[in-house]
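One chain is shown next in C-alpha cells, namely the form predicted on its own.
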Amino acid sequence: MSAAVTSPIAATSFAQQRRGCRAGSAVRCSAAAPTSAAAPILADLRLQCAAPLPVLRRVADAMAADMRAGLAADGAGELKMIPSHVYSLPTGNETGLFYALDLGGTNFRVLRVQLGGKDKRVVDTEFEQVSIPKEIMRGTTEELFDFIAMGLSRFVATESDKFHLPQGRKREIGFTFSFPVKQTSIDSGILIKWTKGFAVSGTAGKDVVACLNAAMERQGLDMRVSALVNDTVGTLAGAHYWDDDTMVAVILGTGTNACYIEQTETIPKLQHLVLGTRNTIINTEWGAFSDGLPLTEFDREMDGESINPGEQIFEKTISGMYLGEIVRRVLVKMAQVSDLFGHSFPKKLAEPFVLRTPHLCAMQQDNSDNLGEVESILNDIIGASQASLEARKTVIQVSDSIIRRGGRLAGAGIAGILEKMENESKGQIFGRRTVVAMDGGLYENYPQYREYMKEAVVELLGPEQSKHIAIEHTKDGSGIGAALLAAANSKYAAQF
C-alpha cells in the first residue's frame, strides 16, 4: 500500500440513540440539556488529545524500534518495511524521453518528460489524465490492463517534436502503482490484493509488470517498463532529482505513508543479496503503526465499524480520511446530552463521512467574529440551523483538538524515522542539512495541521538539530519521480 484508503464505515443511525427522537430533516428530542452540557466531553477531548511531549517521545521511539524489527525480518513488526528495490537513485545526469503511468485510483495518469542532463535537467513535460470506468474496475486483468494500455498508445500518438526519443533506444516508463505488491525486484512485483473500489479478477498473485507488459504488446506499443515504484518512493525520487538532500518523502493527504533512504548494510532481511555498501529506499507503510497513539472512543468505534478493524490505526488518526469522521462522531456524542445544535438531532449528522477534513480546514481559517463560514458549513453540510454562536465555537474546539493531535503524530513519526536514521549513520543526518519532501493534499491546504506537525518535530529534536532538517512541500512529485526513477533505472544508463 502506498497511502492507501480503506472504505467509509458502513452506515449507522445515530439519531435513533437520543431518547424521545423521531425521524425528520432534524430529529425533536424531549431530552435534550444546554449546550454547557458538552463541555465535559470537550474537556475529556482535548485532555486525551493533548499529545504532550512525552506522548510524543514514546510514539517517536516506538516507530524507530518497529523499523529496525520490520528490516530484520518480514512480520517482526507492524511496519511492513517494503525494499523498493531502486539502487539508483536519479542524479541529474539523465538524458532521453521517459514516460510515467500513475495507477492508484479511480484515474490513470500518464506523462512523459525530456530530460537534458545536469545543465537543461527537465527540459520539458507534458501529462494526461484518464477516468477508469466502474465496469473495468471491477472487470478482468486483460480488461483492466488493454483500457490502460489503449490510453497510454493514444497519449504516446500525440508525442510532438518537443520531444526526441533518441536514435536506437526503446522508449521506457515509470509504473506507479499503489496498491499492495511484494516487490521483487525493481522492474517486477506481484499484486497481493485490490484495494481502492478495485475489484479486478485474476490479478492476485500475478506480476503486475508483466500484465501491463503484455497489454501493451496486444497494443502494438513498442515500450518497456524499467521502473515499478508506489507513490511515496515515486515522490522521494522526483525531490531528490531536484535536491540530492533529500532523504525522506512523507505523504499527507487522504491517506498516508512514508519512505526515506537506508544503507543496504544495515538491512539484516536483505543481506542474502549481498548487495555491499549502497542506499536504497524503503517504504515503510506506516499507516499500519498503532504502538502507544493517545486513542479515544471515538477511534476505537471508528475502527470497530471499519472494513479493517485493529489495521491502519496510525493512517486512520492523522490521514485527511479519518479527520472529518472523527469530529462528526465528537459532534453526536455532544448533540445526544446538549443542546448544542438548539432542541433538534441535525440528521445528516448521523451519516458516517458526511462531514469531511475539507470542513474542518474551511471553518478553522474563519477569523470572523460571527464565525460566518462555520454557520453555513453547518448548514449545508449537516443540517444544522439553528448552530449558537457558542456552538459554533465548540464545533471549532473539537476540529482543533483532532487536528492537533493528527499533526503531532506525524511529526512524532518523521521524528521517529529521522532519528532511526541518525543512530545508524552515525551522525549523518542532524550533523548536515536533511530535507523531508512532503506531497499531499492534506498537508498543502491545512495550514494548522501543517504547523502543528512541523512544531512537534522541532519539540521532539530539539531547536539544535532541527535546525539541520528542512520539511519542504514538493507537489505532485510521484508522477515525474516514476519517469526519473526509469530513466535511472535504464539499459541506457551507460549512455548518459
Contents of the next structure:
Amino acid sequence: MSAAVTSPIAATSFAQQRRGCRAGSAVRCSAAAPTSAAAPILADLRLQCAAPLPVLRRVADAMAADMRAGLAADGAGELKMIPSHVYSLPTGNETGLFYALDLGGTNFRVLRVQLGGKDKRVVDTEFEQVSIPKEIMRGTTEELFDFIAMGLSRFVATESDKFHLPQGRKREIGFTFSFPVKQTSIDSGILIKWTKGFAVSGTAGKDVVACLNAAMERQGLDMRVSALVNDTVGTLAGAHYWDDDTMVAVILGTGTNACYIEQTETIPKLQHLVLGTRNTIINTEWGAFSDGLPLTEFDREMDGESINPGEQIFEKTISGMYLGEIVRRVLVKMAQVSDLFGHSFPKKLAEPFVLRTPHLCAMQQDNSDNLGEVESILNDIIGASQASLEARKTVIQVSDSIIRRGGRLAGAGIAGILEKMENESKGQIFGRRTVVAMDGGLYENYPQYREYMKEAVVELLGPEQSKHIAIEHTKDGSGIGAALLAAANSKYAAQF
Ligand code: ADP
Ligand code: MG
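Write the structure block of the form predicted together with adenosine-5'-diphosphate (ADP) for the protein whose form predicted on its own appears above.
In what comes next, the whole complex appears, and the chain from above leads the way.
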C-alpha cells in the first residue's frame, strides 16, 4: 500500500490529551497540542474501522442469512432480493441488431450492437451519451420520456449499413433502468420511487416500459422494449456472455449493488409460479444491508443528516458517494481539537461532500517523500494552505482507515453471497472456477480499495476455496448486457 500509511503517531488517548490541556497554561496548551492532538482520534478510528476477521465473518454470515430471509418472503430481511424475471441468459448464439438504453444517473446512454453468433460475437458496436438537463430531472414523466425517446430517435437515425435489421422486424431494446422497480415480467416494471436526484412527477406507481413505449410512439419511433433490467443484472448478463463461469456481479460506483444466479427451486417466494427453468438472476439490493457493520460516530452523523436516514447503511459505508464525506467528517473533528491545518480552521472543510472519493484516491497514490500531491489537493479542495508533512500523513492514514474498512466489508459481502450459493448447490461454487464480475468507478479506479476487498475475500474463504474464485473487472458490461438480454428475450428468437 501507500508508503505514507505506516507513519507512527503517538497513540495517547483523547482523554489524556484533554486532561493535559486543562492542567497546563493556555499558552503551553496551544503550543504543545498542535497536530499530535489529532492522534487519539486517529487511534480510535483505526480501532473502530479495523474490521478484523471475526467482524468480517459475522458480516458475511449475516448477509447470507438476510439473503435467505429475503428469498423466503418480501420484506422479511433488509435485502429485497428482487427477482429479475431473467430466465434466458445470452448464450453466445444470438445474432442480429439490438439496442440498449441506460438510464441511471445524470447521463443516459444509447448503444447499438450487431451480434454475429458463436464465432463472431460482437461484430460492431456504437454508443452515445446524452446528459440530462436539471429541469428534465425535475419535470414531468412525459417530458423525461420524450427527452429520452428523442435522443434515441436521433441515435437510430445515424445507423449506418454496418448494422443490419432483417426485413419485417422491429428494432429491439434492452432498457437498463437503475432505480427501484417492482418488476412484473422481463419487459415491464413499476417504479417504486425515484432516487439519485431525480424528482420527476407522476412516474411512481407506473410501468416505466409503458412510459417509454408511449413516448416512442409520440416520436413516431417503432421500436420494442424486450428487456427491462437493473444495471447489476445487465453487468452479470454481459460478463456471462463472454465467460459462462460468471455467477455474481457487483457494482461499486456512486452507489453499490450485487446480483447473482440463483436456483429457482431455492426461492420460496417464487414457488407459486411455474417457471420451467432451473436458474434466474436475483438482484439483492445489498446496499440496504446493515447487520453487524462496524460503524463510527462519523457514519452515524452522516447518516442522520442524509436524505434517507437509517437506510442504505452498507452503501453509505462502502460506496464512492460517501467515503470522501466520512473522511471529511473525521478531519473536521481533528481540526477542531488540534492545529492539524494550522491555527485557523479551513472554511471549505466545513462544506458537506466537498472532499470526494476520487480526491482520497489521488492522495493515496502519492508516494513522494514530501507528499506534494496531498498538499496541493488539501490546498485546492479544503483550502488548507498550511498542512504540515505530519498533517498530510495523518490525512492519508484517515483515508486509508475508511477505504480499508469499505473494501474489507465489500469483500465480506461477496464472500457471504458465494457461501450462500455454495451451501445450497454443494460444490457448484468452490468445487470449480467461479467468476465474480465487477464494475463501477470506485472499483475501477481505486487500487487500494480493490486490494483490501480481495484480501478480505481470501481471508474469509481461505486459500483453498479462494483459488477457484476469479474477481474480474468487466468494462461496460451493463450496456452491452442489456442489449444481449434484449437478444436473449427477443420476440423473434427461437425458443431456447
Ligand atoms: P455510477 O455509479 O454513478 O453509475 P460510475 O460507476 O462511473 O457511475 O462511478 C462513479 C463513482 O465512482 C464516483 O461517484 C466516485 O465515487 C467513484 N470514482 C470515480 N472516479 C474515481 C477515482 N478516480 N477514484 C476513486 N473513486 C472514483
Ligand atoms: Mg453505473
